[in-house]
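Single chain ahead, by itself, as structure tokens, in the form predicted alone.
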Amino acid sequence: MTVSRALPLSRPDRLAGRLGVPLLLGAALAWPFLTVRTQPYLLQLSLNILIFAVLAVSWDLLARTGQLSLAHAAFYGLGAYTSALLATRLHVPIPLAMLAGGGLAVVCAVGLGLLTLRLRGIYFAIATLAFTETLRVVAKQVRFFGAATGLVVPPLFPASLVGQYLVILAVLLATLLVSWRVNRSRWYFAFTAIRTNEAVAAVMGVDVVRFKVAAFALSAFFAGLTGAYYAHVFLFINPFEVFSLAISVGALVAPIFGGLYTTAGPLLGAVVLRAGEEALRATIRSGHLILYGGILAVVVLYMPRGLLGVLVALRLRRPPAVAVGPAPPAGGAGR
């Protein structure tokens, strides 16, 4: 049966768990306190990496149903504008405004999901891209939204990089937890069946509409929440940035680079890609994007399961551990 074909993909998740999740979590919590005084630039870079990671993991949630979405920038921008407008025009407390941003993204995702339910592949991608572009044009034209000039947004934690870091880390952990839980529930089999053969999944009793819309809503909530966070941390938004196609493309490239349909793969891809891009920018002033694109193309072409798939393959090729103990006596004890 086609569903069983994807079952080995859960192995990367098990490997990631054995690599020391508590150790990584402890390092992530200690990181802002170690760098805030000596290396504030690294802490600022960490915010960008964590934002990128949330977008990557949340995009992968929808990709598990086989949908190639380019609407992530739309949900990101909706979250940013909703939270900014509520906080500036209606003086709603910022945490509630951020949650409202994620909530509106969910509402729009459910509507878009129902409208595009029958579309797949490139047709679905084009429909989601059109949705993003429509929102961008509306935000650019309507004065209430700040038009092309944009909006100034109140801060989440004034002058506190540590507080900003801990908030986005909490959002990332929540996204990872949802992704991990989905891959360990019957949703995993439903998503895999839909991705493999939607018609067969429906015949087997999988509620295709419900699972696809649910995946869309989950994915959109975290994108919207992250967009709201971006608005209150960078204090200014405009339609060209928050509805940018680069956001949607970046959100889908990281899971492909790190390992699709897993929890650890999108996270690994986001960290390596964003940190690698910054390292290349610092060492090669001109043309670093050419090298960056070349590395990305090689990984996509020759590593179909991404970096995490390579790590798993290397681990499986490692010889089994040999039990350590006293050497048998010469001539054999059993004679």
Second form
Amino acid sequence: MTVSRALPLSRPDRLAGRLGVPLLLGAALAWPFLTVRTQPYLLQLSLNILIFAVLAVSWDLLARTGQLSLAHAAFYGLGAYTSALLATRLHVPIPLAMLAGGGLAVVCAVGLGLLTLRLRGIYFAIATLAFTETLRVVAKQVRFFGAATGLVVPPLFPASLVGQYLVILAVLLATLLVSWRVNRSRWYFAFTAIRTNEAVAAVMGVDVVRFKVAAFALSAFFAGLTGAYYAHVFLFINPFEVFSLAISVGALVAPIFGGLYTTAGPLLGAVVLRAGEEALRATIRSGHLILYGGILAVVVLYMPRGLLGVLVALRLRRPPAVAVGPAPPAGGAGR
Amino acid sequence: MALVALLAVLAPAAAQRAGPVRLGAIIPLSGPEGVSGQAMQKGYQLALEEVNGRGGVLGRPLELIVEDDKGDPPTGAAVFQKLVTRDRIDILIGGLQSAVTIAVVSQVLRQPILMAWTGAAFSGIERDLVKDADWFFHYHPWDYHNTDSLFRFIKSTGAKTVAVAHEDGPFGAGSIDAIRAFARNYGVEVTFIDAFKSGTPDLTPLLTKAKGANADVFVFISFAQDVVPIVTQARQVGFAPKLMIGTPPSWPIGYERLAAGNNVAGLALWTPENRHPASQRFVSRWREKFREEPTSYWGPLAYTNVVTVADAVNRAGTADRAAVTRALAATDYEGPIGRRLTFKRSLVGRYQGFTSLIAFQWRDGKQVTVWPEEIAGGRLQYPVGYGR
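Moving on from the form predicted alone, please list the structure of the form predicted in complex with the partner chain.
All chains and molecules follow, beginning with the one already shown.
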């Protein structure tokens, strides 16, 4: 069943909405060809932003069920290690190795999910953190995995920054598509019901564990794939980098900043945070991190629905430019 | 993407080719290694003042653009692109952490530039990425050079046995295989090896076990934050080997005032007590300019980096890469590090600078150089007889 929950829009708004996505997509596709010769710095920076955006959007998928996961770094690291080991030890072609990285992340997410998704709130967060730490310690101890020293990894498209960009853009588009489809299907109601009141959702017939495991698996797949991508683009992984708590925390900060439980919010949050951080770093040589932290604190304190919530509120407050047809029903904002 | 595009507006205008000779440095000014990166930046300042005070290079001013990699590999890769394409640097210098170095090298492989690199001790870099590269000059010793220096020093003391405690990250655990191999080669028996998590407040169980191994020398491979707990808690458990040797990247601030830290030895590329005239001149200029003591070797190493690159450009008579590469390869420089710098082949790399460390011993708050003998400022006290 497909459910339509469009915002109440005037015709110009609808037109802008219809044009907006193709325009953005066109710009994202044209971007590497416009910048590769004149501004490869911006293109390189875009890789970092897109990696961050995939992590943010995929983390949000699980958050929609009300679970705060700190296992995103675990799946990211699993993807990185799986792909690196397959490519270096078994000489598996890199694209296949990357997919295998995502696949193993899914397998582990399902296993971990079945064990832990009955836990809620802080208990679930601690269980996922423990899982990440366990993987980090194992990777650090086992010589086959490169132990604490880490692994040097073969490159993906070594001669082409454009090729590297297009791969991570494709991964991001796939993540956005999944996120968008989830929010326009009956899964949306299941996730929202689980997040709002798990007991009531169960009484209403929602298979809570199944939906949570599915969300966990989807979320893990993209994290694993992105970890694999990271390994083959930056050519070195060690347990401290790829199983770092900073990855899990970064993945949850962007959706909170941009707007939780939406597709556009985590994307917006990731782009604004990473590009903003770089802009601050380039303009304020010392102390930019203080300003960056201050901006984060203001958004969290005064914009509880994130940047997207503010944008939607501003648009709803604006009177329609052209009155078309009957008055639209209320509700649906912010998704 | 629109926000990223905005960055273009914020950026400086494209460099003029006829202007100054431009160096670009990638170092960590923030993050866990920020203190070392800031010391490097000060070393650069001293070198730039000196070079430009003498008329610059090729009759043009020498300009240095420093970028903060934050200790983060993707940031290192991105700022490399900025330096090369936007700032149009002629030569890339700097470098501290191995992971960032690999990310930068991954870019240089695609976009060759002369890389006069100070940091990164992980020898996997030369083995897997820059083997035989004619664009990579490495100033800092590799990890196997460091371990070789450690065991040559231990051997020089006459010690027969050694106990090792190391932090469990890449810094500490990465050299364990080499430690076993070098110990065998130098005829020193390793009676104890154990790991600890950096930042652990109570290390007495580890130190009690190390004490039980009854080795002549105790080596701890740790970060600065673990040094004080190790030396003070060793006293608490009555662990008094003939010599304690620490190898932190930099010693904690205030260590010189720690009574329990007296007579502990350390290995480094350089110490402020180095008696070489160039080193003493460097220290006095540092004190004058920054109103502080230089605390780590990253300052003089960064200074050496800029001065030797500038000298190579002058000798080459052009900033052209091939010519500067040949000139840099012919470097023979004796500066603040106090030893001659030339570039020779390492295990697999083409241009390796320093290949050994020196040993010092803390005496009344000073790092007295004790090994090798030819540059020693004092005799090693051995056995020490650490009290409780």
